[in-house]
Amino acid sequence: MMNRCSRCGACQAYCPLYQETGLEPFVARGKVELLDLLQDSKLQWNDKLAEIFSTCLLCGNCGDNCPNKVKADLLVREGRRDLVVARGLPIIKRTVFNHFLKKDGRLGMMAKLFYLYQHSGLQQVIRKSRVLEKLPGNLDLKEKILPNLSSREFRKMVPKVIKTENSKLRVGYFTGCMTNYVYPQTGFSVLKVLKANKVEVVIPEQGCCGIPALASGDYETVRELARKNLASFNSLSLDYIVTDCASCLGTWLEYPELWQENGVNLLVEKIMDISTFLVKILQIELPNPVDLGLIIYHDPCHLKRVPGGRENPRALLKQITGNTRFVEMKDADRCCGSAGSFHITHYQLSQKVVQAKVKTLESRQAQYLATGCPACMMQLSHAFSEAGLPTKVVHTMELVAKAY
C-alpha cells in the first residue's frame, strides 16, 4: 500500500492535525514517507518517531479522499503495532491494558473509586488546592475533560435478559465501556425502545473492545479481548448483535482479521450501529411528537464508513416531529479530535481540532447536538462546557427514546 502512495500531498487539505499544525510529520504523506525509511533500515525507531506516529487521530479522512486510495490510518497504525514490538509500550499504557482492559472486575473498582473521588468532595478540593496546575503534563486541563461517572455500572442495573411479549427478535447488545460506566442513559434509551418494538434483549458478561490497546499497536490485548467477547457472544442464539458506540463496532468488524477461527466471520456479520438495526431491520415509525428544539448531528468516524452509518441516525432524527427541527451542521463529518485516548494525551491539539465544532455552535445555537459515540459526547460536552455554549450533547438514542 505504500508504494501506492505518490506523495502528491492532497492528504494536506483533510488532515485536522496538518490544518491545525502546519507540520508535515503528522499528514499522511510525511508518515508514509517515514514508513518507507524504516522498513528500508535507514530509520530506527526513537522517542522524535513514537511523538510522531503517535500523533494522529486514525480519523482515515486522509485515506477517504486520496486519489491512490492509500488507507494511511491503517499503515500508522501498523507503524504502531512495530513500535510496541521493537520499543514495548509506555508503562502507563502497559499498565491500563494488563491490569484493567483484560481484567473488567478491576476497571469497575477503578469506576468505582473515580465516582468517589468526583462526589466526596475530594475532587473539589484538590481543584481549590491547584496542585494539579503545578504537576507536569496538564493534568489540571485533563481531569477536567473526564465526565462524571456512573454510581452503578449499567450492566449491574438490568437484568441479563429483557424479554418482551410476542418478541419480533432476539438481540445480543454489547454496550461498551463509556455506556456501561459513564452514560448509563444511552444504555436504558436503548432498551426502552427495543423493547417497544418488542425485540428481546441479552446482555451477556463481556469486556472492552480493544481499541484502546488496537489504537497503540497493542495487537495482542486486542485478541485476547476479541476472543472474550466472541466466545461470551458466541454462546447465545441471537438474530443480531447491535451496539451504541462507533467505536466499538469499528473494532468488533475488524475481530475476523485479529482473531481467525471458525465462525468469527458469521457471528461478526450479526452485528450493527443501533441506528441501522431500527431503521433497516424494524423499519420503525417514531410515535409521538416531542418538543425539542433544534437538532444537529455529528458524524463518528467509525460509524460514517459504514453502510448506513451517515443516513441511518439522520433518518431517526427526521422522524422527530414536534416542536424539533432537524438541521445539518456545517462539517459534520470532520472528527472532533477525541479519538479514543488523543484528547488526553494530546490534549491541546485535541482542542485545537474541536474548536470547529465550538466555532459552527457558536453561530447556530442548537437545544442538542446527537452523535453516536460516547467517545465523541466526552469530547463534545467538555469543548461546549468550556466556551460556555448551552447546546447538550447527547446520544442519538436518547432522542429517540423520547418520542416513545
Given for the second form:
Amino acid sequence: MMNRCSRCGACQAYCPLYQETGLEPFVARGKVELLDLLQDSKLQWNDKLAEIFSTCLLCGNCGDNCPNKVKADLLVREGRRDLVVARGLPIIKRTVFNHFLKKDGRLGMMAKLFYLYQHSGLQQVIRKSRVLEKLPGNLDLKEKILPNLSSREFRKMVPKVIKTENSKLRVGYFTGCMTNYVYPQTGFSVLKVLKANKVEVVIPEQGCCGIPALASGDYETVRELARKNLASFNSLSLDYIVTDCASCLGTWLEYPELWQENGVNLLVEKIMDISTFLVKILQIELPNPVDLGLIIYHDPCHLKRVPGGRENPRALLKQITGNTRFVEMKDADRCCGSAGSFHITHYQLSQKVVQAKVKTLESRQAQYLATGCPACMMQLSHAFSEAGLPTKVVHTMELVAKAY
Amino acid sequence: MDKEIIKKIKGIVGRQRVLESFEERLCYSYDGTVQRGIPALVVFPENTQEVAEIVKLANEKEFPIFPRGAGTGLSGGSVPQDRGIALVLTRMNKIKEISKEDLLAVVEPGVITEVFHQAVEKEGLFYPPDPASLKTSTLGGNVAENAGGPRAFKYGVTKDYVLGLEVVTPQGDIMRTGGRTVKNVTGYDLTRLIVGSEGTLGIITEITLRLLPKPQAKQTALAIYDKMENAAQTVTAIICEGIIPATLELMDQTTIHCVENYLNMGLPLDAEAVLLIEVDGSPGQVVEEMKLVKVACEKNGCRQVQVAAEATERDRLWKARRAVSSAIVQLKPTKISEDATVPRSKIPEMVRRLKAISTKYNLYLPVFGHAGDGNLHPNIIADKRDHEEMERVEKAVAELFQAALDLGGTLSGEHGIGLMKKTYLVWETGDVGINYMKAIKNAVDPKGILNPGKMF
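Switch over from the form predicted on its own to the form predicted in complex with the partner chain, please.
What follows is the entire complex, opening with the chain shown before.
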C-alpha cells in the first residue's frame, strides 16, 4: 500500500492534526516517507519516531480522501506494532494492558477506586488544593476529562438475560467499557428501547474490545481480548449482536483479520451499531413526540465508515418529533480529537482539534449534541464544559429512549 | 549545521518554529516528485522581517535557503539539497485585503489556493488559476512556479493575475514590485521576472492579485470518444468555432481506467478518450456555447455527450479530473510527471507522437491534461527500483521533450524546471538564453543563497 503514495500531499487538506499544526511529520505523507525509510532499514525506531507516530488520531480521513487509497491510519497502526515489537510498550501502557484490560475484574476495581476518589470528597480536596495545577503535563485539566463514574457497573445492575413477552428477536449486547463504567444511562436507554420493541437481550460476560491495545500496536493483547469476547458471545443462539460504542464496533469488525479462527466471521457478521439495528432490522417508528429543542449530531470516525453509519443515527434523530429539530452541523464528520488515549497523552493538541466543534456550537445554541461513541462523548463534554457551553452531550440512544 | 547559526535562527523566529531532528527534517526532504534532499534545518518564519533577517544571516554565514510552501510541486523546485535550511512559509497565511472596488486581493504567500478561492467567491469575485493541487498548494508556491490549471485555456495562468509583489531579495533586502494597477510600465517588469523564478531570485512575502467578477453560470459536459484521434480533433474544432471554453480537458484510456478504479463513477472503460468541457459566462451565453460545443463534438466522431445537470454532478466530474494526477500511480509507484506543452493546433500530432514513444520504450504513458491550451500531461509511470526500466524512462523523457520542441512547444507549461528538467533547459533556451538567466541570477544572488541547484 505504501508504494501507492505519490507524496502528492493531498492528505494535508484532510488531516485534523496537520490543520492545527501545519507540520509535515503530523500528516500522512510525512509518516509514509518515514515508514518507507524504516522499511528499507535506512531508519531505526527511536524515541523521536515513537513520538512522531504517536501523533495520529487514526481517524482515517486522509485515507478516505486519498486518490490512491493509501490507508495511512492502518499504516501508522502497523508502524506502532513494529515499534512495540522493536522496543516494547511504554511502561504505563504495558501495565494498563496487562493488569487491567485483560482482567475485567481489576478494571472494575479501578473504576470503583475512581468512583470513591470522585465521591469521597478527595477529588474536591485535590481540586481545591490546586496541587495538580502545579504539576507538569496539564494534570489539572486532564483530571477533569474523566466524567463522574457510575457508582456501580452497568452490567452488575441488570440481569444477564432480559426477556420480553412474545419476543421476536434475541440479540447480544456488547456494552463496551465506557457504557459499563462511565455512561450506564446509555445502557439503560438501549435496554428500554429494545424492550419496547420486543427484543430479548442477552448481556454475557465480556471484557474490553481491545481498541486501546490495537491503537497502540499491541496486537497480542487485542487477540487475547478478541478470543475471550468471541468465546463469550458464541453459542448463545443470537440473531444479532448490538453495541452502542462505535469504537468497539470498529474493533469487532477487525476481529476476523486478527483472529483467524473458524466461525469468527459468522459471529462478527452479526454485530452492528444499535442505530443500524433499530433502523434497518427493526425499522422502528418512535411512538411519542417530545420537545427536546435543537439537536445536532457528531459522526464518530468508527461509525461513519460502516454502511449506514452516517444515515441511521440521523434517521433516528429526525424521527423525534414535537418541537424537536435536527440540524446538520458543519463538518459533523471531522474527528473530535479524542482518539482513545490521545486526548490524555497529547492533551493540548487534542483540545485544539476539538475547538472546531466548540466554535460551531457557539454559533448554534443547540440543546443536545448526540453522538454514537462514548469516547467522543467524553471529549466533547469536557471541551464544552471548559468553554462554558450549555449544550448537553448525549448518546443518540438517550434521546431515542426519551421518545418511549 | 553550525550550532551558532541554529542559535541565531532561533533568535530570529523563536525556538518553537525550528525543526532540528533528523526524523522531522526527513519530512521536508520531498515534494510531489521522486527527488529527495534533507535540509539541515527547517524554519517557519511568520513575517517579512524574519524572512529578511534569515536571508541576511545566510549571506553572512553562507548557507543556502530552500523556500517552500505546501511542498506539492512537481518539478523538485522546493526540494532541499542535503544542506542549508528549508524555509517553510505556510505560517504566513493571512488574506490581508479583498477589494471589490479595485478588483484585487493582497495575501501572504502561505494562503492555501482553495481557501483563497472560497474567500473571494464569497464576495462575488473570481480568481481563475486552479492547479489540481489547489486544496493544499499555497499561493506563494503558485506564484513562484507560475502555476496554471484547467482554467488557463480561457483565463490564463498565475502570472496573468499578479499585479504586485513584496519580495525579500537574495541579499535580504525588502523590495516591492508592481502595485495595485493593471497598467504599470514603470521600469523593468520585475513582477514578471519573479513570477515563475522558482525561489531562485527572491522570497515572495506578499502578493497583490488581480480578481475578476465571478461568472454567473457554467455548464460542464463529458464527451466520450471511441478514437483518441477524434477527441484531439474536437479540441481544434471547438476553437475554430470561436468558442473558448473555460476548460477543455483530455483523458486517455489508461487514465480513465485509473480514475474509474478510484471513484467508481461509471466512466466508460471502453472509450479511448474523454473530453471534459466547461463553459462559463452569462446564463444565456453558457447555453448557446454548450450547444455549439455539442455540435462540434458530434461532428468529430464523439460517441456521446453527457451534460452535467446539477452542481453535484459537475463536482463529481471535476473530482475525477483532479484525482487523475495521483490516481495513475496505481499502475506503478513512480510517476514522472511531465507537462510539455505544444501550440493548440499540434495536439493531435503530439498525442500521436506520445503513443509512439510509449510503444517504442514499452512504458506506461497515460496522457491527460489541459488540451485546450496545448498543455498535455504525459506521465511516465514506472518503478524507480527497476533500473533497466528507469533507463528507458530517461530516454523516453528526452524524446518527449524533443517532440514538444519540434512542434513549436515548450518543456514545461506549468510545473517549472526545478531539478526534474534542468538538463533539458538548454534545448529550449539555447546557450544564450541560459547565460542571460545565469547573469541575472549571479547579479542579484552572487553567493548563490536562494534555492541553488535549481533550474540550471
